[in-house]
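What follows is one chain in structure tokens, specifically the form predicted alone.
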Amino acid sequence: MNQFFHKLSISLYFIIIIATILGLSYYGRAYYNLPIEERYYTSTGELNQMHKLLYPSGYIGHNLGIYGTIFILLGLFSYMIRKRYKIFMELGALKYWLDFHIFLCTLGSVMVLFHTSFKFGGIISIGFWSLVIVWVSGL
């Protein structure tokens, strides 16, 4: 891969992550702007529907958690397999795999963040904050 395609792929990764953040923020802006205590008790039709979709076990929120986890695991294991097994050494330079690993794990972390609907309490939050620590230390 030459320098142009490498910069293009990095730019594409960045655009996809930013577009995901902006798209999810825009779509759920009314829901995410509500205080956490009021989200469940919204009687307005649109906000009630948003709650049913975006809360962690809602249709969109649940899928964000699933896909975010899949992206993180795919990024983690694909890089690890490429790095450790000789039969995969021919599949491109390791630095490009590292870029792809960072992209998938960052995108997965963003999806997991929106899966939580910005509610960071309880015993499950230990897993989320562990993810944040690992992500920040990786940067």
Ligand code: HEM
Given for the second form:
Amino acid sequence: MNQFFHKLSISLYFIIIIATILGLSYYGRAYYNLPIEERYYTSTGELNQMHKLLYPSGYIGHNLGIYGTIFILLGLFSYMIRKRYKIFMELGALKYWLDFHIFLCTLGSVMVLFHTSFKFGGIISIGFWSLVIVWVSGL
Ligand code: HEM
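The form predicted in complex with protoporphyrin IX containing FE (HEM), contrasted with the form predicted alone above:
The complete assembly is shown below, putting the previous chain first.
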């Protein structure tokens, strides 16, 4: 991969992550800004609809968790396999796979963050904070 394509891929990774953050924040802004205890009892039709879509088991919220996890696993195992097995050596330099690892793991973590709908508490949140620690340790 030459310098041009390397820069292009990094820019694309960056744009996709920023677009995901901005897109989800904008789409769910009214819902995410509601206090947690009010979310279940919203009487406004539109917010009620948003709750059904965006809460962690809602259609969008749940899929964000599922696909975010898949992205993290893909980013993890593709790098590990490329690094360890000689037969994959021809599939590009390891540093490009590390970029891909960072991209998929960051995108996946962002999706998992929105999956939580910013509700941090209880035993299940230990999993989320563990992910945050792994992510920060990567940085
Ligand atoms: C969910 C998030 C992440 C998980 C689960 C994760 C997991 C891992 C694992 C298991 C390895 C070891 C791979 C191996 O040597 O076979 C690794 C390596 C690494 N990761 Fe991540 N990572 C995550 C996010 C990040 C992020 C956000 C960054 C940087 C911004 C990052 C940077 C690195 C670096 C620099 C290495 C070392 C590469 C090497 O020495 O070969 N990771 N990561």
